[in-house]
Amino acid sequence: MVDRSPFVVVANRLPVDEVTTDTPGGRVTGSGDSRRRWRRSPGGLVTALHPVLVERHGTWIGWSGSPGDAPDPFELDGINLRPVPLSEEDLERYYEGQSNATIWPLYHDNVEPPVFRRRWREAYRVVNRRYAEAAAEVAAEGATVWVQDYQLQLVPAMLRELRPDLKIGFFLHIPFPPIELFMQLPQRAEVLRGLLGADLVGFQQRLAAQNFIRLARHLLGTPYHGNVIEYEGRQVKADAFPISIDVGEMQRLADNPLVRERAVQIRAELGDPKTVILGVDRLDYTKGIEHRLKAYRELLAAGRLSVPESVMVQVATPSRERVEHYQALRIKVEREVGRINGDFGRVGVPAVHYLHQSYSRSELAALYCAADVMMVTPLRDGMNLVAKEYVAARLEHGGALVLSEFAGAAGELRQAFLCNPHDLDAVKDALMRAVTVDEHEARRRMSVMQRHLRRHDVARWASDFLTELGAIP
């Protein structure tokens, strides 16, 4: 007999990481040789939803992170976890293929050309059905189901067909493209109908919600009024719910004496430069890392910045390394780093410290505390939480944020130094304004942004969405 839950979250991944059995802490599942240990993974989404899941005896459905048979359902930190199996072929076709080589680039303004393959579309359909069936199985009568992100856009309609009694929400964490781009998608009507299976479809920005409403009218002829679409005798709401971070958690990290000490150590390891410029991104072609590096190189070449008075630290977290676009990007970025260091560095004093690795939350907080300027210059981004993390971590220390106009965060963090990342001269000017800003002005700008984030943290985001869905009275 399956335990049914009144609140269910459906996401590509479970909010846990598998750890070795000799690592202290975590939850052990299985027995004998099949014993596995799990820990809750860090992240704003699980932080925001954890209290709701615990209070309502909720269930989170997702992939465990290892290909092959799924582990048995288990409980961790008060959350019921229902793993969904994904094979190596599923990962290649549904995840790396349709999700990340087709939908991801298309939704990010075709920054790289999307690849369209029929076998990927079929795999996407099959896997989405698997997630929908899992949700239908564990959801209690009249339950609320919240489906997350672009990998699972067919789930709402599939789930409604299986369980019309459910209240279904969907949130897209990445941008939603204008009609002209979405119409290129071979699976376009199916994806749109999939999303319209929800009662509430949430987006990062108001323009994305408007794109969705207009697309439904254009492609399916659905009437609408305001942000409500009339579809198959139901009303589907579409609106913006900008996601945020756990502000308190980041501020506590930044205020930790060990983190502060590490920040001082980082600056010393960098040679105590006058200006530390930081970039922290997944190694993704949407993040504008190449453009940022070229802007810095041109400023060095023009003598507007110099080494060792300034130094750039670029953290590029490994991402989707089996996807061809990402392999090519890594080569380009590392080539540009080598060129800058070859032209402007010297023995023991590189102009750019390039770090292609993942870091702990505490080490990232130390980097944020150490950096005078944070550069967040994506070519297109749904939100970009790194920008918000930097602001939250600065406490009373000032600092400056250079932010792309095409990041969702730009709509909220208006006191950042905004720029068009496609215009290198604009990026250079924004960076120089950030480097030379008066200390009092820097503190004022940072203070205004911090007040906004404290009022609009990730818990507020989840509460706003679930209240609009009618899941919270």
Ligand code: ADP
Given for the second form:
Amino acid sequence: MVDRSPFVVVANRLPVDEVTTDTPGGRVTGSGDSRRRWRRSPGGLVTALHPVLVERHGTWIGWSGSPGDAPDPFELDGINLRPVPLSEEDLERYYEGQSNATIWPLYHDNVEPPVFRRRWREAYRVVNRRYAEAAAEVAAEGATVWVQDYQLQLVPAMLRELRPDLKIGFFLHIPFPPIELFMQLPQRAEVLRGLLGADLVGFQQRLAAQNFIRLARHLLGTPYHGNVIEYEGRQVKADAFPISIDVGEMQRLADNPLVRERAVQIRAELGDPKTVILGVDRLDYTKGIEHRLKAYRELLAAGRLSVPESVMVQVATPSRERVEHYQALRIKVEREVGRINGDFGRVGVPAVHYLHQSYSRSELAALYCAADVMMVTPLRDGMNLVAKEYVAARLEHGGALVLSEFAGAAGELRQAFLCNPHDLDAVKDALMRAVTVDEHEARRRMSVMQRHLRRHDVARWASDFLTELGAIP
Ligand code: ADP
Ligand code: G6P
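With the form predicted on its own done, generate the form predicted in complex with this ligand in the same format.
Everything in the complex follows now, all chains and molecules, and the chain you saw is the first one.
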């Protein structure tokens, strides 16, 4: 008999990384040949939920990150972890296919055309059921189950069917599309009914919650009043809960003398330019990386910026590398970087430093501290935590954030230099305003945004959601 939990989180991934033999540390699980070492992965979501999970003997259900058989359930830092197995075929169809080649582009304004495949849809259904069954098995009588993100939209309804006693919350970390786009999804009614299995459906923005409520009426004729939908004799609430970051963690890192020293060293390694312009993104076509590179190239060509006075650093974290859209993007971005460096770099002085790598939290914080201007130019983004991390890391430094109007974060970070990433001239102007802003004005803008973040960190996000769900008093 498994121990049952009164609080369960269900997400595609577990919040852990497997530690390989060349990295020291980590907690060992299993015995004999099956011994494996794990470490909690960095990230706001697990940090925010950690206290609740520990206090309530909670369980996190998710995939371990390796295909094939799942490791046995284990405990790490006070959290029970219940791995769900995903085979190579599940990864190809449910994760890379339906989640990341169909739903991801569709929910991000069709920035790339979504691909629709019947076998992916079926795999999505099968895998969602596996997660729902795991949750039904570990949840105690009357427990609260919080399901995360677009990979698991069918779980709430599947779980309700198995366990009508549970309180079920769902949070979508990415945008929710307008009706016209959602209607393209062949599985549309099934996905909508899946979400309506929850008691509370949370979105990043109010507009997304409204899209959802209107969609339910359009597709299923469900009546609603305010933000409450009447569905099959139950009430389903849809509301906005803009996610945030662990502000304290980022501020502590940015205040750490070693991180500060590293920031100075990074600037020196870059040739101590007057202006360091930074981009940090997963290498994803929603992030507008090419748009920002193009804006920078045109400013160099026009002589409004020059090398080596200014230098751009673009960190592009490897992501979903077997999905075609991502492979095509990598080629485009790398071609653009090559073009800019070919035209404007000099021996030993590239115009763009392009880094297709992952970094530790402290190295990221050092990069944020080293950057005079941060460019966050997504064509569509649920929130964008990088923008919030940059602001939190600046402490007394000033610095300027160029931010797309199409990032959820633009609803809160109003003192950023906002722009429409589709309008290249607007991106160029915003970048020039950020590069030339006077120090006093930069500090003023940064301190208003920091004040907002200090009041709205990820712990508050989690507690707002769980309070609304009635899970915490
Ligand atoms: P998304 O969720 O689409 O990836 P966000 O900006 O909301 O975009 O969140 C990205 C998270 O990943 C941030 O917390 C950021 O610090 C982290 N991250 C991005 N790039 C790297 C990298 N190269 N190394 C380590 N962490 C990264
Ligand atoms: C976005 C999604 C998350 C996802 C993350 C990384 O933030 O909202 O659900 O975990 O990207 O993507 P990956 O495909 O590597 O899990």
